[in-house]
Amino acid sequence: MKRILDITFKDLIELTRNRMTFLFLLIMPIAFTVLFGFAFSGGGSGPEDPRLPVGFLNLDGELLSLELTGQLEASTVFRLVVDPEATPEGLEQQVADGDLAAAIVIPAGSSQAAVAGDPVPLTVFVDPSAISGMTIEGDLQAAANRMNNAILTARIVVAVSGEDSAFEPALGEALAAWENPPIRVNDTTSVPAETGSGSQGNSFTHTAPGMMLQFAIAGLITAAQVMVSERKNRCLQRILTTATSRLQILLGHYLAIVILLLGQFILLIVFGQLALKLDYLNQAGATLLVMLTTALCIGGLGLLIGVLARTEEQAIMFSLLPMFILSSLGGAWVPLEITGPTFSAIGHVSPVAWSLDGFQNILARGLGLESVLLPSLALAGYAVLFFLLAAWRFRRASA
């Protein structure tokens, strides 16, 4: 372990002495974040609704279905997308294509069935394996339960009073009572209800993590150059004559890159929290997990670049090419949500897309730890892949 830490400490000293390190890892991310954030904040008609898009079709149109529509419109998790020309089949296809997170259809005759005490099955199209699908189902179930309880209360009032005309006033009073319950639970796993709080409507919500990831990859130039310099001045050959193994050498370099990236992420996240009003710390555990797995992933990529590059020029080229390709493909410049399902699926070949998914779930949607487990797992997989490729190449190159 001491040999690994010695190599790590040596690399960190060399990296922190290089002005390019701070240029790529700190100065340029802040400058481009502010630039793009202000550029994209102007000219819009208002803050973007961060709630999940859910198709909606009301085939009933009677009192109870209209009341239920009002309950659904008040959701803080999803927003209803109403298309007068929509059909149940068309909505199902849009969900399958990824254009909608889910779709809800209220069948004809629902109000009459509910008044008679019969169950009213809503038609819901959703991907149950997706985290967003489970979140929508939970919020929809809560709205349906409120409606069912209000209907039951109104029917009891009618039965006691013997007057059918008492149903609508009793229903309205029961629904109004939900707005001011005697016990209120604050659910921190859903999108905050106040659009002015947290990061909702903040123009930096996408640009800040996007620029942070882009320049984290660009900053690998200096880390790769350290490894190139180590080979050119024959320091590597001298290390190999000692009891230090190849794995220890790789781990030492890898640990230095990861520590450097974590330092960058911490500084930029603090900057975003304090200066840009991005609520990273609202879900501190989720933020920490995404930050750590992203550092491990990009660190593995930096290690691979350092092993492959033979000259300082190659180190620059091998770092800048992944920066442009992975950043553009992964949605660092343009959010994948607006590019369509096909390009979004292709974009997730890039680890940048998975990292942005994690940060967007935290910042834009206010979701918690469960929402970042899949992105973090994907990033950890990329980290293992990059490290194994670097170890294989390093073993062949130093044999």
Contents of the next structure:
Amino acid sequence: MKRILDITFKDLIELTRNRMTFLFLLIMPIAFTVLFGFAFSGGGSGPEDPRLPVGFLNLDGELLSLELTGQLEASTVFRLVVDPEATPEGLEQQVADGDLAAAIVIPAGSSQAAVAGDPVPLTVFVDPSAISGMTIEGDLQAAANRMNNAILTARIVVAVSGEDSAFEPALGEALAAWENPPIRVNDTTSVPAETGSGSQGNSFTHTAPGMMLQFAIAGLITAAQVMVSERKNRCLQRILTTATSRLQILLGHYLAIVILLLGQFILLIVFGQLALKLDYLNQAGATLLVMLTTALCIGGLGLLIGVLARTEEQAIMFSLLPMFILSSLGGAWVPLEITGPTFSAIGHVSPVAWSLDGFQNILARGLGLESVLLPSLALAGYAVLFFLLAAWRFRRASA
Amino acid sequence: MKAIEVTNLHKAFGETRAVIGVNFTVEQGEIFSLLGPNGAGKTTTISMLSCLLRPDDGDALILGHSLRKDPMGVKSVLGVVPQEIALYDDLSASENLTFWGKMYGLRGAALKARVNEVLEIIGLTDRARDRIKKYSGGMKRRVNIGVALLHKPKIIYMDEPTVGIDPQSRRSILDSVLALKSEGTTVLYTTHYMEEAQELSDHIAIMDHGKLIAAGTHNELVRIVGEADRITLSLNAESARLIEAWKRTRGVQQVDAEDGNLTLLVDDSNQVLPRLFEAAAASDVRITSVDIQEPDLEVVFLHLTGRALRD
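Compare with the form predicted on its own: the form predicted together with its partner chain:
Whole complex next, starting from this chain.
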């Protein structure tokens, strides 16, 4: 273990003495974050609503459906897009085209059916394979449950009192009671954040993590160059004449890159929190998990680049190519939510997309630890893949 | 126990056979030189003995540790000075030595003390904090050697450590090699400089085209060519009569004619040369140039391979 840390420490000294490191890891991401942030904010014309767009059609229009509408409008995950001329078929098509993240249709006669105790089949169009779809379904289910419970409560009151007129006040009180439920799970990390928390409406919510990830990959240039240079100046061969194994060498380099990336992330997140008013710390545990798995993943990529590149020029090329491909594909420049489902699915080949999903769940949607588990798992998978490829190549490469 | 016992070492790179059946033994505490031209297989041999390359066949015991069965054991008793300067340019001499000391297993106060000692030995204490990239070639070479001394290894491999440096640094390096020997360290030294092998070595092995073609002490090797002086002459005209006369001259062992030059092996050039001039005058032939070589490793190499060492 000591030899691994010795190599890590040596790498970090070399990296911190290279001005390029700071250029890529700090200066450029901050500059581009600010630039893109202002570009996406429309020159400061006001905050946009970052919630997922969900088409909404109420064919009922009675009391219960209006109450349900109110519940849905309060969602912190999605916002209702109401078009008076919309049809169920049209909404389905818009979801299929990726114009909407989902669509909800309340059928005619729903209120009457609900009061009579009959099931009310809400129509929901959603891409079940998309994370956004699953998130919307979860929030919709929560709203439906509240509504169901309130209706059941009101019906019990009517049955006990024998007065039909008691239904509406009882329903109102039952729904109002949800504002202050008797049982509260304080430690949950998966419920939507309270109204006003998170960074909804901040134009940097996408650009800040996007640029951070893009330049984290670009910053692999210097890390890869350290490895290339070590091989070219024969220091690698010299290390191999000591009682140090190849795995120790590889882990030493890997750890250095991961630490460097974590340092970059911490500085940029602190910058985002203080200067850009992005609320990373609202879900500190989730932020930490996404940050760590992202660093492990990009660090693995850096290790692979360092092992593959034979010259400094190759190290630059091998770093810039994935930077452009993975960043653009993964939605670092343009959010995948506003692209079609097909492109969004293809985009998730890039680990950048998973990392952005994680950060967006925290920043834009105010979601907690549970919402970043899947993205983090994907990032960890990429990290293992990149590391194994690097180890395989390093083992095969002649010293 | 022998310091190094090499048995039937083979290594090929594709179709190129770099090392072919090399055998030699190095006693503890001696300087053993592998002498040969560039491409002879010296570096490949040392790379195998450092566990950097796996032999295709054969094995070696390094203080009893087998290359094949116990590479980590081999590495633990070695210090290696590679042919190239294997240092980190962006680190200072002190930082480089500290890092390499850790790679050799040194820690804490012992490491710090040893780094300072080595800086003293290589004469760079006052430049210890300067980054390597600011050093001259000779200074880099000294640090390169210093790295291998850090853990006081019982055996040090030095692969052409004096290539491309100024005479002063070269002298300093040769002196440090002799100092290592006086401390009981075994040194395996490769070079294509005959003078270095001659000055430093207890035993010398000559390599060419991947094969070890001769081995022994300097005197043993010189005896291969019969301890004769080699005189190379140019004449103003060809004369078969003169060649016959020289062959009969007392003290001349052999006369060869090639490319207009005559090469004679003689017992003692000081005594024989006047007789050669007398015979030439008698044959009415003028000697236009004379070159005398006393028996040395260059002559041995020429004798064994038909080529000069620096060809």
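Bear in mind that the values here come from a model prediction, so they are computed numbers and not experimental data. Note that the rigid core is defined as the largest set of C-alphas that superpose within 1.5 Å between two forms. Residue numbers count along the first chain shown, from 1.
- Relative to the superposed rigid core, residue 292 undergoes a CA displacement smaller than 2 Å between these two forms.
- Fitting the two forms on the rigid core leaves the C-alpha of residue 167 displaced by at least 2 angstroms between these two forms.
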